[in-house]
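One chain comes next, on its own, written out as structure tokens in the form predicted alone.
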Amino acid sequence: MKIQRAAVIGAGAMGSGIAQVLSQAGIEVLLKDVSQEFVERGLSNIKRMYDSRVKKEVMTQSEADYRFAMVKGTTSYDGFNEVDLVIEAALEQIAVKLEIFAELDKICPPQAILATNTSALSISEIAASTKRPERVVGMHFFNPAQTMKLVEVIPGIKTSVEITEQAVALCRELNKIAVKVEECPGFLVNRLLFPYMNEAQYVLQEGNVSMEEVDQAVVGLGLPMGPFALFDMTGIDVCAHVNDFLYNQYGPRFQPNKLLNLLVSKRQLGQKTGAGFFLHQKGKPAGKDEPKEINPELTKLLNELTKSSPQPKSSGQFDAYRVLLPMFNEALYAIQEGVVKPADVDVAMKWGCGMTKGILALAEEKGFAWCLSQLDQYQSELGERFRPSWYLRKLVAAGVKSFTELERTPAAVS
């Protein structure tokens, strides 16, 4: 079915990127929100992207005022029942997001595809409140939707094959990098970075190491940026959120160091209160090579952290495996699942996050043996945060090296 009319519910940040990169490709867009502040805030963004294109010289001063026209606000449902396509963005909670696709399944025509960009939320809960659950599929777009390639596309329990294809298909339309991810807690992406991110917290509660170093040896093996800058850029009451969840889906690979929550109960938050991990004039971060200021409010909170909740520390010298193994461990968890297939992790984390090594690729390079071995050695000094995934053990045991080694070719017969 060629998409030619969609809606986006929710007119903030990701639904208004959502939305130009729809009106970008061709399709026309409703974009919807429950207020008219809300919606015009949400045009003013798309016309600041379109700006933004004009001035970089990526398409002509008319080209964007002709894409920008196909972005029509409102405030109801008029006109739903012509869409071929609605990309729910409202608020990350399950019972809007019921309320909402219970309110689509009786407004929008049955051929139309129903998605939400729900960063974690179950798509088979969504699709549940609908009489239509196979028509139902996530499309989580990673944010800013307007620049970042990948998006996650999530079939729930009930979605067809039909859907999913065209979901797909759709971010090929939409010049996006799709990655087709098993429901899970997490999805992929976010599945595997909190894992590192939490062990970041681990690492400097021990006190051998600071928060730049951290970041520094991490961004050396090719990602963009450290967890400290991350969690601070991200929003630590969000990461808080999503780790907690994690930690109750998942149990204790994902044990949440308290770091996290102090911080929130202090309400430094990162860069949108100007202060988190780091210190941010006016909520902006310091730029690439600029020297970070510490935040003050962290060393008392370490202390009290420290005495109140003492941790068992690493034997050896931090090295930035240390962090990046519980990503690996993570990715193999979710492999050994059927949640994804080896050849898009690397994939998904290279347009969802920036690396420009993937953690596969990495864990290649050391071999899995060693891998493996550090993984048994921080499991018996640190916990069961560390526990290996049998898949790699099975991998080490059958003298597998590389992923591609498992690509599968017919037998030969005689």
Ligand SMILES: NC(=O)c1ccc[n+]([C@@H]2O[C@H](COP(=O)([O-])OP(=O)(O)OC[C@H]3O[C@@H](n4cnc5c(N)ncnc54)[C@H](O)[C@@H]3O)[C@@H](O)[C@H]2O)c1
Second form
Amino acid sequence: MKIQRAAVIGAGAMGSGIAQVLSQAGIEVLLKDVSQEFVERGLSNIKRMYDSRVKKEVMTQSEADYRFAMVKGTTSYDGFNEVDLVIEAALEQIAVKLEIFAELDKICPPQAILATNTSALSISEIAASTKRPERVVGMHFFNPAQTMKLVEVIPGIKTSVEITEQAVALCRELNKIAVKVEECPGFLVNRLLFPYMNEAQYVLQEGNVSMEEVDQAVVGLGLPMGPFALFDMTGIDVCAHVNDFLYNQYGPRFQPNKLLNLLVSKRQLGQKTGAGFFLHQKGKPAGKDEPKEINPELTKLLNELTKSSPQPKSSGQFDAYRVLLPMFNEALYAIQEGVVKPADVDVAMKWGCGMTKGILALAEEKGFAWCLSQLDQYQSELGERFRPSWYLRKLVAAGVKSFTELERTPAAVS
Ligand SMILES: NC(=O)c1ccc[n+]([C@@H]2O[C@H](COP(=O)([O-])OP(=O)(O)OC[C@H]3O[C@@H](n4cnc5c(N)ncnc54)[C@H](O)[C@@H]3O)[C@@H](O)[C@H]2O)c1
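Can you return the structure of this protein in the form predicted in complex with this ligand rather than the form predicted alone?
Complete assembly follows, chain above in first position.
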């Protein structure tokens, strides 16, 4: 189905970015929020995005004006009976989303695609608030939506193959890269990032390496920034919440280090409060090559934590794979569950979080057998966070060196 008219619900950070992307692709957009003030704020964000394209000379002023005029702000559902697509990007609260989808079900044409940009809520549950769950799909854009290329396309349990394929095709039209991910907590990118970011805190608590050394080690392997800089940028409260959620869903592999919640209790939330792992000018990221100043409150909290909650220590010297192996292992759990095709994992990690190589490529360079022996060693010293997936054991037992050797993988079969 050719999408000509769309609606976006929620004119906040994500909704305005998504509306810009749709309008740039020549799709008319109704941008809905709860008050005129929020609608206006969203529209001026979009205007700013177009202005910046003109300034960078990737678009002429008249083209920008024409595209911007394709977005109409609204506080009502008028016109929703004519849209081919809705992307919901309202608050991340299940009650809000259930109410919106029940309303959309009443108003939108029967053939419309109903998509949600939720970061973590259940697509299947949202779909169940409509009488057409087969037409509801997750389209998880990354922030900022107007520049980040990746969209995770997540079918709910009743979503039809046709709608999932239409969502993937739409991403291509929007000049995005779609990766299909079966519904699971954290979807793919967050599910893989959190075990890595969590492990970085355990490393810090061991006290043998500094934050900058950890950050530099992973940047040396092609990550755009280290875990501590990423915590500060994302917001420590948001990260603590997601990690606790993933721990509840997956259990011991996500056992959260206590540091994040201690930082939250002291309102040390990262860039937005001016202090997290590092000190910041409030709300402003430090330049890439600027030296980072460690937050003295963090040092105090770490000392307290080491006394109150001692952790087992690794016998070996720190290397970046200590924090990357949990990411790799989680990727294999996701593959073993049929959540994602191996070929899509590195695509997602490259376009969703800026890795130059991707986690499977990094593991293949070291060898799957080496990765397994390291995970076994860390598991015996540090516990369940490192329990290797049985899929990795199977790969090693079969002497597989790369996923490209395999004709058949769990996600390919499903
Ligand atoms: N910010 C991110 O990094 C990010 C990334 C991916 C996905 N998401 C998801 O996208 C969604 C929006 O996130 P955001 O960061 O843009 O939030 P935001 O707070 O910037 O914007 C949300 C907007 O939705 C509006 N809204 C609330 N209830 C509404 C309703 N019933 N009808 C219409 N509008 C309503 C609010 O007034 C607000 O303007 C959330 O589900 C979030 O989890 C966020």
